[in-house]
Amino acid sequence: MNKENKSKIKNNETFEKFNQKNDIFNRSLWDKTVRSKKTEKFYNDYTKPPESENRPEGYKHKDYAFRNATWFMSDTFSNIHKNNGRAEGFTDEFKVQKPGTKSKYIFKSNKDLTDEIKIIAKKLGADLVGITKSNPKWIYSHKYRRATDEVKPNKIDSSLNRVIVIANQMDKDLIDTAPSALSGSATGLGYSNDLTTILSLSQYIINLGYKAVPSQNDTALSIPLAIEAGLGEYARNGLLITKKFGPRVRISKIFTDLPLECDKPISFGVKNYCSICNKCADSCPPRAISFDKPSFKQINKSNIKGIKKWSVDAEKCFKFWASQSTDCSICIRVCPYNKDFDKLTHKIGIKLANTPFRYILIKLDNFFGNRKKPSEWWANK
């Protein structure tokens, strides 16, 4: 592990820090150019179910039930200070952390505080565990309330100069449903799990007597931090692809001022493997992801700018979400990487994977990633 580990993300003279009034889903609070009747709808059926029957398979009274359980206690802490205007985890960092101890306990070294670290965030649920500096760059350049539609400069305590990056798989069984209110549940199942995660973490950490601000959606970009965290690589679906579970993870994350060895980033060949399968654009319904080569181009003002990377559409991404009153997923049921990668034949086409082989690898996988019936989850659950 070094200690300050350089980012290999490509960024050119236009590069500016993304503001968080851009993300989509604020901007379908505000932008009424992406704000319909199909979003006020899509909202509020996290609220109340849809209770008709009259629906096709997947977007079923029950389906949605379940959907809005497993995103209750996301919800719950979300809301805790909503009087106050915030949305934690979402536009806001956090706040529901005790006092620790006024003294900070001392560690042997950083590499045995950085090994226990991430041993105890695995105790305490998270799948893949991370550390990378706090790179001003993936810092949002304002924070945006929903509440009163205000936006204001984002500051953040500048001793915080480690970020403990987390990813936790989310259900497969689940996934293979989409599109469907029942895959929804994986996405609800993952903030709900990373929120546990983070939360109880961090709490480890006051109580060591040091600072930690736990962050879901908010305070800054994830994928990059994770990238840098060397957790995964970057992916043609503008995801993150993890060498365990693929796409399959939501990403979590806890600014600290714990004196952490930092990870390299690391390269398994998504790169190479992503520039000849367009898998995921051919599956996009509203043809939201791109097949064109990484590029500088920004889409819309919901792309960061003066990044070289694939970009997806947001726009087409989120309208094809309201019109179907639940988030899609398909673009993680058929990527390659979406494989329960314990399997010794999927282990072997991981490292197939970052050879010429790829080439083959892609034509079998045709035969994958189909999509499974809500009603066999709900027969075989």
The other form holds:
There are 2 protein chains.
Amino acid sequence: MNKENKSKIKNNETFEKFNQKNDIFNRSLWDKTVRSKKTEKFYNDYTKPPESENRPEGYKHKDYAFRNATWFMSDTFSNIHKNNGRAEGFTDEFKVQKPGTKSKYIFKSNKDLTDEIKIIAKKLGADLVGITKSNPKWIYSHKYRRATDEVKPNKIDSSLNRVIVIANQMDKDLIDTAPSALSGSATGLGYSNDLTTILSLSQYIINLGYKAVPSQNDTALSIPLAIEAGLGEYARNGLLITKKFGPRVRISKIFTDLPLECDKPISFGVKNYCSICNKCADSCPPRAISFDKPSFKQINKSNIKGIKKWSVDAEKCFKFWASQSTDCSICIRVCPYNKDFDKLTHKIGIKLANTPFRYILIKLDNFFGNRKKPSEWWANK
Amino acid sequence: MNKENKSKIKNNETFEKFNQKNDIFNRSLWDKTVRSKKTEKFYNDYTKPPESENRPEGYKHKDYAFRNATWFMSDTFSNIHKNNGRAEGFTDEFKVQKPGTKSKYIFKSNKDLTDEIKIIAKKLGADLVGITKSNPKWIYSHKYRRATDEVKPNKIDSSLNRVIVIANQMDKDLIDTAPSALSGSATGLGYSNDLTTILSLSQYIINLGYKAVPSQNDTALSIPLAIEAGLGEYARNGLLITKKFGPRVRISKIFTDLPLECDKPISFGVKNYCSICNKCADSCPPRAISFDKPSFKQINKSNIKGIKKWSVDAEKCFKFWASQSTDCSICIRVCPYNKDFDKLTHKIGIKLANTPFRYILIKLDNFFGNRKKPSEWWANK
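Moving on from the form predicted alone, kindly provide the form predicted in complex with a further copy of the same chain as a structure.
First the chain shown before, then all remaining chains and molecules of the complex.
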């Protein structure tokens, strides 16, 4: 079995495309088993930071003030067509681009085009870029409109047969303070940085006379597209693990009709490592991460049906977020792949993780990965 | 004379606050001596990239497509209240922030507050941050409204007595291709990156219960504020020279009522170096940069009156931009301070530039600073 087949995502006959109505954020609006006073407070706190100082460090006024500020750019763009009931980047694709040129720029070759798109993506802030086919399996079957509680079939222009998948790293120092409202700033920064990249890159493509539809959580599942675009491997914590930033990335994507050359999936030992390392499952306060082997089991309707993988219990996960009134990144912080891979020791470590030395690495890694105190972060220590 | 006095900006009795109506971009709309078919094409090309391939390299369809894409975020925000005749970031301050909290967050001390604001600014993308008093000398006497050709007194809330000045580096590789439409992408990226920083940082301040007014080219002159905030020294090319990025920065600012501690102006030899180095003046195709000593002479109405300094002829400068149909950064590219100061040799160089060795450095520097071919940039060489 070659590397490509090994990292291929397996489905069985029960497979069904995912309906975005069932993602946990949408369920927290329409599904009474998920919605609660706490989930409502969770969202309200993103609009207006809680001012109480009688809370543990990392959950105080200035932590929320900062976390909410990091979301500013994302909030602005997701609300840009709010009056039409759209939540761009969450349930709807972005429709903010300016018209382009009539003539199509002719590239010397598809290889040249692909190389140049990757250069431009990086100049526009992308940390990692991969290209894949627009695989219909990962396109949502239905969209959900939050404002009106409507479910509608998700249509996508069939000429958009390539996806440019972008991963941007999240701030390590902030993630190291998880769980805290402060660490939620890494998420906000991630969304806001992604935005600049995908909106500007889409405008570049449109300016060349081609089509580009920028997307964050809307339209399609990002993780399988990122895997198919060669950005990383799937992990026990339900996240993408990249070679350069481990699980500490945000993913966004652009659907386009540019005749781009596709990348291939990669394998660098994550599957084997996750099989014997249960650090994320061990560290998850609500026990939302499984200790089991990958399986076709659907824990609840927020999991896609008929895909063999490690699945996360989104109900338990989100209930914990609501109880803390901020998102949680513990499973990112404690992951042994959450390292600064510019450092030589970690460069060697990630190679060894793909060998039987992983058994020793797992033991060693228990000495690292402790939470940084939010007060230390604020003191710039 | 101590360092602070040495770098103080001198005015005489003819001093007048600058009227933004007279900046060259506004004059290119109302002043027939500046406006032309070429200046109109210059602006139109930012909306719709020219598609002709019969142009020199660096000025082709894909160069303009990229340059315009880098402006996407800035364009979106400057047009956000276009229907009210506002051009936010250019002639009007930004009014896009969400309401904040009622209670004011109480900091342990002004020192703590100042340190924390600088940490947050950097996490939000700022490369350099300085604080200064809101000096009324640099606030525009009048605003100009482009949509209606109106001139109105520029009022600013008197409680906003501190200015947080932000400088973000421009991309060196792109600047190295100046002059070209491609190098104009460094400008667009600079504006777009600045935006994220000042809009998010302002939201943070507002989320703490204080006031914040984010500003780019609107409201006040950025360079003297940056000098007073200790970000760098003034140079022959009319730009700010910073220690870390030389002249390769964009400047923006936030007016606030936070009781911040002010920084002090710095001096690291730029004035002496510029006095004997005429590289920018020599390299400027329209001869817009003076070979003379600093003086109170006003070249034309686009210069502020009654300030002793090197002045640039904005009419000649902008005429050249219009003739190329893109902005020009030659005086940034050729400046001996346009270096990558992470490199040890340049770290030593900037120290020597503040000693009599500058005479030798100037000779040596003629061997460097050549234009990079746009085709090499595209080939990622």
